[in-house]
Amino acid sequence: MEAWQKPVKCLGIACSPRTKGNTTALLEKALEGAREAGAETELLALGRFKFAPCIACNGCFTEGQCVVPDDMQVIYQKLLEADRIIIAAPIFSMGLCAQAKAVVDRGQRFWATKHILKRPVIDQNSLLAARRGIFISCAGSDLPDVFSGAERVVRYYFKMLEVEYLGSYLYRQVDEVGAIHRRPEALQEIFQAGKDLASK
């Protein structure tokens, strides 16, 4: 990277209700890789924020802004300013954990901007490059379709955020706290994924 160039901003969203959950550990490793590639990184732990689910009030249909005055307003700003986004969320009951799904649902403002107001969500002139993102998840189950619903939702969410979806890193039969640390190959894979994300 040339000295005059600004580093890409890589935002990692830790969605697990556990403060030291497996997906958070993977996210930390991915951000470590992104930093090695020169990115400016931030880990945003949803458990530290207070926000409600979407109340379907359609307030965002007027100006593309959510009218609910809670901590989602802070999260929105970070999402809009990031060049790279990593969503790290465990599977609960065959889908995204509630914390992650609430953030996705509150993204209705982005849907309204695109489809009701017919405006771009992102001012591309304000960014270094096209936005890109990945999804990290763990599931205790080994069912063949355990990640299918969550992946579909994250793909949709990235599309609303005008983020190119580069792929998923999914780890089965990872349940109890710290289990992912017994999978060094997973930690190495996700470190490289973070590095690659920041480099593209």
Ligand SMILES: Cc1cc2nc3c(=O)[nH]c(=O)nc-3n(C[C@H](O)[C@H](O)[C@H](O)COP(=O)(O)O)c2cc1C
The other form holds:
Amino acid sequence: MEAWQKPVKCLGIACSPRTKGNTTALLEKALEGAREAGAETELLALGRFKFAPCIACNGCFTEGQCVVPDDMQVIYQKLLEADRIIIAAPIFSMGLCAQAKAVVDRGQRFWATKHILKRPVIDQNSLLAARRGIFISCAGSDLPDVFSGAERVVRYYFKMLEVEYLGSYLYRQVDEVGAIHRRPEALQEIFQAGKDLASK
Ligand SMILES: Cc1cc2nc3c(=O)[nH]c(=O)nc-3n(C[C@H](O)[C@H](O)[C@H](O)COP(=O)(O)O)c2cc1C
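One more: the block was the form predicted alone; return the form predicted together with this ligand.
Starting with the chain above, the whole complex follows.
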């Protein structure tokens, strides 16, 4: 198969510690939509990986590589190889859950590549040059600003990763495990969003 015929690689990161939780259920639907549009998909559940938060050692300032030898190294590789990225993370304490925030902070190596080393994160001549992503989240409350902090951080993360942010799919008043299954319109919307993401 020629390189230009390769299917779009769509990576979904399930950040919730609840493996059968609401954001993961939405992510599974989005990936189903992406597959329908011909994408090759992978769901990466953070709970299966062991990694530390960023320790601010500045080790990444030298070569743009993180020097902490843990499972984040595997996650970095997948993030760099993906054409489409979906971050699915619940709201904990008015922000991203800690698992998601740890991934974002460990993205400091991408920030260092761009801003300290002044190099591109993604080779602009590669097929991955046009990367795109969306954010999925759920919150138990219906506070108007409940997603604003998390959304801001995800936008920043996509920028670091050289991923064009296409939008967020945010669901309020979704709390206990399985609650999202009582919202068929949300599942339908996210299926379509996954399909559109893979088609664009
Ligand atoms: C530790 C913790 C903190 C939470 N903080 C908030 C919050 O600040 N605001 C809110 O609306 N919901 C909050 N929630 C509710 C979750 O956002 C909600 O249950 C969501 O559906 C979880 O998604 P998940 O099933 O994908 O884990 C919190 C839940 C937990 C466990």
